[in-house]
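Next comes just one chain, in structure tokens: the form predicted alone.
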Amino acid sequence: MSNFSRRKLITTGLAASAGASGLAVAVRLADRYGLIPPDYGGIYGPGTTLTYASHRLLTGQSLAREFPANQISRAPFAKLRPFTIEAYDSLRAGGFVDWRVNVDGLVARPSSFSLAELKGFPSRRQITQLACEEGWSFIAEWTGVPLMHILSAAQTLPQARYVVYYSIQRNWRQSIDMADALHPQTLLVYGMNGGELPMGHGAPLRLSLPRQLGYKSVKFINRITVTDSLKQFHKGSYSWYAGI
């Protein structure tokens, strides 16, 4: 059976189960194929599972919409809560020359990359929309290195299932599964609209994840952890999977 036929069969089964016998049956079918999100549980668990499983089966490695340059927003919205972190202020004063991103966890080669080293990786430019869960959005050109290249350099181990990424701002982190981590449009961004990434948008480094809502695109990234479980990580205020 082809991959397309298999996806169609599973998706049809999920839809039929949800409609005929309730979400619990659909969840059992999703579990059979390893499509249970890590925040499953509570009254919303079956619904989130159905959403996540359906998205994974239907979208696969499909690309988020990319726009022509004439649709770039004139004044991209930047929501930034003021913060004072001595280490960040010092790095910023030095032009972020000493900024590093540490990669650890389930990798054969734990690594630490400077901004200059990241810029030496194959880069990608894409004009995509950042859609916030609060209702606003904007279109911008993002320049950065696909996360897959960083993970390849660190030699991700076969049992890896998730990637957790951290901001220099305390307790600000998010996570994605390997399908999104290895997606070609998932970027560690260092440039925006032809220039350097502004502070309001997370300088010197943020994630661009155009297939999910904006809260997954964390700013000021300085650490990446590869893991096979998210049990040790605190859950956020929003649903873990934010696919759009």
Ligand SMILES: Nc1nc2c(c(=O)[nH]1)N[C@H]1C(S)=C(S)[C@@H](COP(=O)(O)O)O[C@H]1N2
Contents of the next structure:
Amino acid sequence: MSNFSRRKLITTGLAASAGASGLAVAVRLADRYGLIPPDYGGIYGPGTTLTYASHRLLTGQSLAREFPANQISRAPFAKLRPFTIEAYDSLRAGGFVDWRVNVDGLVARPSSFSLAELKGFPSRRQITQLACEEGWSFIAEWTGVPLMHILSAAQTLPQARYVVYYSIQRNWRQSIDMADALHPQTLLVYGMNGGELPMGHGAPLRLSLPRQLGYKSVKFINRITVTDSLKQFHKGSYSWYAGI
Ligand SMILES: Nc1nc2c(c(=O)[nH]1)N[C@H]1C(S)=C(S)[C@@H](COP(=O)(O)O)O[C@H]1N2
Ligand SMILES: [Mo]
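Got the form predicted alone; could you also share the form predicted together with this ligand?
Now the full complex is given, and it begins with the chain already shown.
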């Protein structure tokens, strides 16, 4: 192997392992390179620091592929077994104006956001693929607020390591690490293909997490918990990390 390709291999390997151990490495690098303003309480201190650090450190992370508009699937498949949840039906009858997503756990400011409030945050639109573990997929345009803005508003504490998110469907919850939670393509979605998010696709609020399989993109989200351990949360039949 030439010196050049050997060096390339080593640096590629280093970059990959930095990605795998996520923010611990990012924090050390940030500290070393002076990316954290010295008068702030660390990377997860006040929200501005979080946003700043995430922009500085995580935009370098790999992005899921985004597609041109002419690739949007004509008939996206909504995978949904019919369910009856009284609370859901009455919120839906009211046009979801009373829907709230609560943010709790390791945050300085436990918060609760209505859809109108979520729509007041900076939004992002992305045309990405949702790929189910069963082998089917579709491409859609998703509109929503990057989760990082919500975490920033709730002021994540320094011990934060994971974000758990819950559906109004009781047995549906999933979790991601902070690197994925702060990733720019991780969205709390309220719009699809230019319109409202249809019920079958998780109205009024779902996650879009295009770097992982479809089951991590939980629908009907009404709660978000920041935690330092998944011991009490991780169960179920799907594997925790579903990177694609
Ligand atoms: N609340 C809830 N979220 C869910 C599911 C579900 O049944 N309930 N199914 C998951 C699975 S396995 C997939 S592949 C995607 C499907 O998204 P779609 O219904 O928009 O196609 O949603 C995920 N999120
Ligand atoms: Mo799925």
